[in-house]
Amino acid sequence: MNAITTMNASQRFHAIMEGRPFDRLPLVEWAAWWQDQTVVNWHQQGLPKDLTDRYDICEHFGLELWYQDWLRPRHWECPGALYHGGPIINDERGYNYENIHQHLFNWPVDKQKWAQWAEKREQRDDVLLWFSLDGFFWFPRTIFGIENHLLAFYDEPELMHRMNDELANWMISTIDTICEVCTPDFMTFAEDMSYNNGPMLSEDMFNEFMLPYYQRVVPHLKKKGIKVIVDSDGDITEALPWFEAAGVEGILPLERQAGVDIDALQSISPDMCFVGHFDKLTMDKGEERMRQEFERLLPAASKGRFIPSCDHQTPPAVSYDDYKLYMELFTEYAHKAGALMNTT
C-alpha cells in the first residue's frame, strides 16, 4: 500500500478511531501534567519558566493540541464538601438536594472560547477539540459523597434516577449549545467507576441506574458526529461490554497498574476505541525500559482504534530530560505504527 498523505490532528484521530489507515499516531498528552509538582520540577530542570499553560507546554514538546472544555453540572457557587469525597447534602450543615438545586445545571458554555478554538482547528494542523461531562456514576457521587453514593443505589433509588434524569436533560442542552458554534471531535464522560479490582457496582445496577441515561444522550452525540468516550480509571475490563452496549465508542486511560491489558480489551470488543495505556511508571527508567513499553503497545496501535498516551498524568519523578527522551521515542513509534498499519 502506498504511503498516505500527511493528516491533520482531526483527520488522524477520526481515521484511527474508525479503523482506517493513518499517517502516524497522534503525539498527545490527554491529561495535563501535575502542575504543582511535575511542571514545577521541570522549571528547575530546563523547561522555560514562562511556560505554564498546558497548551504552551504541549507546543514546546511537539505534542498535538487537544483543547478540552470540562463543563460541570455544579455551578462554582454550589456549596462544597467539608472534606475530600464527603457529601454536599445530608451533612451537618443541613444541605439536601433541594437546597443545592438552584446551583445545578446552569454552568454556562463559553461560546466565544469555542469559536476561537474552532478557528484554530481550521488554521492549524495540530488542533483537535473535545469536551468532558460528569457521567452518571460520577455526578451523584459528587452530591452524596463517596460512601453515601454507594449506599444510595439501595437507599435513595428515586433520587438517584431524578439526578441522572436531570443530568441527561442538561447534557443534551449543553451539547446543542456547543454545536451551535462547531462540532467537537470527541467528548468524554467522566466516570471513574472502577478500581484495581474492577467496577464499583454490578452490571444490574449499571443497567438500572446508568444505562437508560446513556441511551438517551449517546445517540444525540452520535447524530452530531461526536465520538463518545468514557474516562474511567482502574480496571475497566469487566465493565467494557456494559459501556459498549450503551453505545459508547471508546475508553481511556487503561491504567497499566490496575492490570488492564490492551490485547485483552481488543479481543473482548474489537470495534471499541482506546486511548492511553502507556505505563507512566516506566518514564523515569531510561530508554531501554521506555522502548520496551512502546514495543508492547506497537502491535495493538498498528491495528487502529488505539491511541497510545501516558496512562494518566506524568508523575513528578519523571525529569525534564526523561520526558524529552519519551517524546523522541513516542515520535519514532508513532511513525512505525502508521507504517505497519499501511503495509498490512
The other form holds:
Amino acid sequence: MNAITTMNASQRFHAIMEGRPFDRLPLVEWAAWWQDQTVVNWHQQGLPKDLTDRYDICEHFGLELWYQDWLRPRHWECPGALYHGGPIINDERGYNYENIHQHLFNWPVDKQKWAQWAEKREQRDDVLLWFSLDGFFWFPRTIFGIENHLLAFYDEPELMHRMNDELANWMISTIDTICEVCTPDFMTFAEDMSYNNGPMLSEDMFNEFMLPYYQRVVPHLKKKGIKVIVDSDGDITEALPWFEAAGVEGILPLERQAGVDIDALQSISPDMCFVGHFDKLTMDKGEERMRQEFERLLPAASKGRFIPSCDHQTPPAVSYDDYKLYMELFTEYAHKAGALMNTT
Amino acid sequence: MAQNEELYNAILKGKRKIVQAIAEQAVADAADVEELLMESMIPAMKEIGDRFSRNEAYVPEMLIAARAMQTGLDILEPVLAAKGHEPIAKVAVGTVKGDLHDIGKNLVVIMLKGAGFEVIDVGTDCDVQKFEEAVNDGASAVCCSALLTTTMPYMKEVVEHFATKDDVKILIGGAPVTQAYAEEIGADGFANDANGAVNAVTECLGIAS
Ligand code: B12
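Switching conditions: you have the form predicted on its own, so give me the form predicted in complex with its partner chain.
Once more the chain from above appears, this time first in line as the rest of the complex follows.
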C-alpha cells in the first residue's frame, strides 16, 4: 500500500489510465472556466479579485495543476473567420487554401515554457502536463467554416484529404519538438464532432477522412508514452468504437446532458479510458443532488480507467459557494474511489 | 399521382445536377410541377429526415439533400407561384439572444422548407424584436433554438412576449431543452430533432399531415 499512498499527479494519472491501483482520484478541472461569466461572477462572490489566471484559480480551490498547451496549426497571422464558425476560405474575401497556406503549420512550440513546466512537474507532486491539437474533424472545420465543412465531405474530398495529410505531418513534427524538452503525460485531439443525438458524420466518412490520419499520428504518440485522448462534446457512444479502432485510448468529457452513460461506455469498450462526466448542471442544485451525482459515478470510478471531472466548463449559474461545496464533495469521493479500488 | 423515382432518389442522395436537369425539363415540358413537388421532392426530404432521426444519415447527407431540394425549388417556384400554389404556412426560425450555435437551427430550417413551409430564417442571437418582425411579416409560428443553459431562459421571454397573441405558436428546441422545460415556460411545442420539429409545427398549427 505504501507506493499507493505516495503517488504524485503524474503517477496517479497513469495508474488510473492503465487500470492499476491508485491512492485517490485526481482533483481536476480539464476545461478552463468561462472567464467572462463564471469567473466574473465568482469575483463578486468572494474569489480574490487578483486570481484571474486559470492555474492560480486551480490552486486556490485545491485542484491539481494540469498544465495545458494548445498548439494550433494556424499561425496567429492567418486570416480568421468573419463570424463565429464562419469560413476562412471561399468567401467574398477570396482566400483559398493555397493563399492562406503560408500561415499554416508553422506555429512555434514554446520550448522555454515546456521546460519550466517540466521542472515544476519534477519539483511538485500536483503537476501534470498535456497538450491539445486541432483534430481531423476540427481543423478542416476551422478552415472551411462549420456548414461548408459538412458539405466538403462531398464537395471537396481531395482538399479535405490534403488538409488532414498535412496536419498529420505537422502533428508528428510538433510532438517531436515537445518531446525534445520532456514527455507530456497525455494529449487531446480536439474534435467536437458529436452532439445530443450522436456523431455529426457517419462511420464511413470517419473511416475515409479521419481514420488514416489517426493511424499515422497515434502510434507515434504511443511510442513516446503519451496517452491519447479525444475531446468531443455531445453523445460519443456511437463513435466510441470508431475511435478505439483508430488506436485512441480515451475520451472526454462524456457530456451527461447529451445522454452519455459511463456504465454503457465501460461495457462497450472496457479498455478505453474516460475523463469528465460529472453533470455540470447539478452543480447549482445543492449538496444532495451533487452527492447523488458523485454516487452515480463512484462504482465506475473505483474500477479504474475513469477520472471524473466536470463534463465541460462550469456554467455561470454555479456560485462561488456552490463550487467550494462541489470541491469538498469531490475530495471526499476521490478518496472513497481510491479506497474502493484498493479493496476490490 | 405518381412518384418520379429519379427525382426522389436524386434529392435523397443530394445529386443537385440531376435535380436541376429534371426540374428544368419539367418546366420546359409544362409538366405538373405541383405533383413533382408533392409526390417526389417533399417525400424525399421526409425520408432523409427519417433516416437522420434513426442515425442512418448524418448532417452532411442532410445538407446535400437540402441543397438539391433547394436547386429544384428555385427552378419550380416561379411556375408554382403562377399556378397559385401556396406554402403550407409561414414560420420564423432563429437562435435566441446571446447564442451563436446555428447548425441545429439550420437543420430545422431545412426540414421545414423541405416539408413545404415558407421559412423566415431570423439567424442567430435573436432578440424578441427580431421574432416580432417576422411575425409582422406573416409568420404564424416562431421556432426558437438555444444550445446554452445561459440562453435557454430567454425562450421564456419570447413566450411571454407573444402571450397575448393566440394565433402565434412558439416552439422551442436545442440541446439543453426538454419537453418538461417547454411545459414549464408555456411553449406550444418542442421536439428533439429537426424531423420532430416539422411534426411539432404541423401539430401546433393544426395542419392535417
Ligand atoms: C458545435 C458546438 C459549438 C460551435 C458552434 C458553431 C455553430 N455555428 O453552431 C462553437 C465552437 C462555435 C461553440 C461555441 C460555444 N459553445 Co458550443 N457546442 C457545440 C456542440 C459540440 C454541438 C452543437 C451542434 O452543432 N449540434 C448539432 C445540431 C445538429 O444539433 P442541435 O443544435 O442540438 O439541434 C438539433 C436538435 O436540438 C433540434 N433543434 C435545434 N433547435 C431547435 C429548435 C426547435 C424549435 C426545435 C423544435 C428543435 C430544434 O433539431 C436539431 C437537428 O436535429 C455542443 C454539444 C452538444 N451537446 O450539443 C456544444 C455546447 C452547446 N457548447 C457549449 C459551450 C459552453 C459553448 C461556448 C460558451 C464555449 C465558450 N466558452 O466559448 C461557446 C458559446 C458561443 C455562443 N455565444 O453561442 C456547451 C453548453 C453548456 C451549457 N452550460 O449550456 C455545450 C453543450 C458543450 C458541452 N459539452 O457542455 N459550440
